[in-house]
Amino acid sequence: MKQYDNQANRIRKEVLVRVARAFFSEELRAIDRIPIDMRPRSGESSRCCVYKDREVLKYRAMAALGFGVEDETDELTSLHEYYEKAQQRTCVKDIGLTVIDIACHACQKSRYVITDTCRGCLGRACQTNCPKDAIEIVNGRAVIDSGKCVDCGLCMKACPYNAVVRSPVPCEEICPVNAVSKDETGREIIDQEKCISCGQCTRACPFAAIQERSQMIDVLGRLKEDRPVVAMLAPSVIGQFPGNLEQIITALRRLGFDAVEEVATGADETARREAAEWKERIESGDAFMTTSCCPAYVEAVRKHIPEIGKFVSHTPSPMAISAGFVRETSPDAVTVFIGPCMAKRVEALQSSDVDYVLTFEELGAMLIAAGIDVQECEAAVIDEPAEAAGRGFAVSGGVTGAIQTQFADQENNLQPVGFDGLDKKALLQLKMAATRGCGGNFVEVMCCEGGCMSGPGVLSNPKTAARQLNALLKDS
């Protein structure tokens, strides 16, 4: 389960806000003071000392400027020098997640542990169920021999006192594709060849050691230029800010965006095209078709389960269709997708129609830094509001619902199946589906459990935001 509110995430958000404030203040040197101001010499430290805290904060600020630890060639390079480099950047190429190595706690390898609640009982079910004889009784207590243990977990299931617990490495545990592992020092590294950019590890790490390279400074820079900048707002924005959709649109215009488009409009078109594609495929003999709007799932198919690639829909995602609409009407515009998803940066890099991607977290930092309160903004008029079906793409089951709407007035044999969250088990099931089928003929796959509302770049509790979205859908 991702952590939506903890001290580590609050520090990351504060760094984003301070970097954005430095941009608006135009005081270049202010950015160098961020680590010092957040960890003054007389203040408390989160680690061994304020000086290590400051070093970690410097790397967080670098990530907020779009640089990873890997980009550092000289430790003496100051934050304002990175800021100047970010200002000179005309396009974004490096989008992979970065691990702040000195922030990584180098957690012990995932393992099973006997706790103090062990009674040393006569039954000794842990010992008798262990297939590798890895459990001994020492001084009346069970002890696991880590050299023999194969992490099967049978001892934990067998213990009647729940005295055996699993101690995981959170970032490794949540990664569905085993892209996160330890290096020779015990710290975590990311295998970019395996990574699908789902971003789940960024929220799972209790030390917030895994960061994304932000494009916030790039977008702020474009907003000051003469070219029109168009915000493409994902349907999952509902519930992310204290205000309604119309007020959020006004807030974006105050921030400097020339126009704001609902990506839900693109989702409406995706639903129309995907329904037609599904019908054509099934009539031509395909066993099933899977959705294609989740970029992390598409990356997972490309890198890890190519067997199912032929079943993935060819219909462009709502973001791609929305960007195409913008390009048709405003060819010279800078297009900025704003949503909860880090994997959208991968999709944007492969598209000529999407220039930048921001998360809601980054947009929130920009609004705070600019002094814009969404609740105080007047409601904008939406000339052509999206349909409820398109707005519903934000939650698991929403795509299926939109497809069903397309067939509301005609007979169909739609048999939906859903994968609400992409984990190791789901990947295996999808791999098997390529040869054995999946019990349905329309498969919706969302990498984040609950859908986009649970993306790594959200600001609000997903359940709370989903309730607000449902209320909007009733009125759409």
Given for the second form:
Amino acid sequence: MKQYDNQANRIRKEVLVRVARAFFSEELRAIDRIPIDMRPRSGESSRCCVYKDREVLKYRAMAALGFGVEDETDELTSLHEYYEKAQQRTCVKDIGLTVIDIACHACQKSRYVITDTCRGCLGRACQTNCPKDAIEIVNGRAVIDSGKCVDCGLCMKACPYNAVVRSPVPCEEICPVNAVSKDETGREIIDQEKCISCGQCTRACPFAAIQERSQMIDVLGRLKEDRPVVAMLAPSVIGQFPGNLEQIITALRRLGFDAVEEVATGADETARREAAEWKERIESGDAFMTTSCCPAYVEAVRKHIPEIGKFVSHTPSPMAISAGFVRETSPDAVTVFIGPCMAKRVEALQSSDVDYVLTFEELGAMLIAAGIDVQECEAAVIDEPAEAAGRGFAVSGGVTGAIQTQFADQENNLQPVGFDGLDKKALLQLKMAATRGCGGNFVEVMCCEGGCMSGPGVLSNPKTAARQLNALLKDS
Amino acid sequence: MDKIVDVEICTGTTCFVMGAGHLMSLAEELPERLKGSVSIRFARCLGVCSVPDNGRPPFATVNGALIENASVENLVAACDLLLSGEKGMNYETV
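Having seen the form predicted on its own, could you now give me the structure of the form predicted together with the partner chain?
Up next: the whole complex, starting with the chain shown before.
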């Protein structure tokens, strides 16, 4: 499982915290100071100089305010002007990931490189095995001619000194749908036609050059208004904050949310409906059915593997069902989904029931800025706690488990298959499944390896979070 | 008996969000050489993040010395430093 904690990630979080602080301080100009406060003239720089760092930080703050580099028409526009614009926004329209071009390192194209470990040996297995005659010996060392190299990697396998390494472009490497590529300057651009908003690239880039447009300021603004605001907490919230679920609920109320709903309750309903749908489909002769709760997978199907579209469940996701419940009981409420996922922003944009989507990272920044310590909060009483099955949706295998629970006391021929993480290989297998099947009749697909607990917006180590979830499930 | 280094990690909301959430599994991520020589505790809150001079969260202490911007790497480095210093003493006393 991937771990997202690194210095680049922490800088991004710090910007979010500072933007939220500026909101609470109500001192508009404080926001203009963020780049200077984070990189004072006398301090150290991460790049060539503090001035470049400050420029990058300005774009990070813009993203924290919901704007991409693409929204910049005049470089002189200050952060407080963006802040004012953000405050006037009444709904979310733009959600595409944004590449901060000046932060992008323009990594060299993925390639094989021969390192200093090369001994210029007599065996020259690299040269012998290269099918394109791309390796020369220069000054007693092997060198790859990039013009001839076809990236087959045989030299790397052959070298007895492990002197050949593959130098990847991390964002391109992780993207399952080849949506990230270089422009003519060598910097990365995202093809929005291909992008499934899984957010993996935002965490893979060691320079944190790819950012999402935050909706934090929008939500903070709604919390100050009179309309009721309802938080819908994803099942993967377990382990994302110190303290327990009951304390997190109180913390959200202190932030200004009028009500807090467990999306796991929606997940319980998703499981009931999806089980019924599966039964109906299999009985009517369908070869299999795949899950529909992962929005990045749903986007991947729509944009890249339409042939499997008819096998995707029509049951609404837990978020959609929970939002529907909220709309029924309080039609004028503002609904905010809080989870680990960036693709949920796409699903929310298409749904009239979900107004905003926050990540745990953004919620964390809001709590820090508001000075709310979760462990100091008293435990709220959860009137109708979700079932263990619904809470289990947060990890890979959880949806399958919930469906199995539905059929626990009846005859069934459920044959589950799981795709734990959507990479290029999994996409290909799913594509082939449309015609050849995939060895099962219930197919769970999770874009993030490990499930939502490994989503790009998490704050905890997925392993420890999963352990806490398991402990809770025993009590649910 | 071998010396034990005492690591205490702050789990206040600020520290947790800024990175301590990823340090909850520190015990598993320790290199073999340190396993058995490090005791890890999680503090409710060390109460140091309100003073800017203390540095950036997440905070931890290693044998009482404050570590800012705590990470697996800098905590392991601090433990190594203390243990290598103390091992010398141990050899004389054992």
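Positions refer to the first chain, counted from 1. The model shown is predicted, which means the values in this text are computed figures rather than measured ones. Here, rigid core means the biggest group of C-alpha atoms that superpose within 1.5 Å across both forms.
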(request) Verify the C-alpha shift of residue 282 between the two forms: is it 2 Å or more after superposing the core? (result) no
(request) Determine, after fitting the two forms on their core, whether residue 351 shows a C-alpha shift of 2 Å or more between the two forms. (result) no
(message) Aligning on the core only, does the CA of residue 115 end up 2 angstroms or more away between the two forms?
(response) yes
(request) Let me know the CA shift of residue 157 between the two forms in Å, rounded to one decimal, core fitted. (result) 2.6
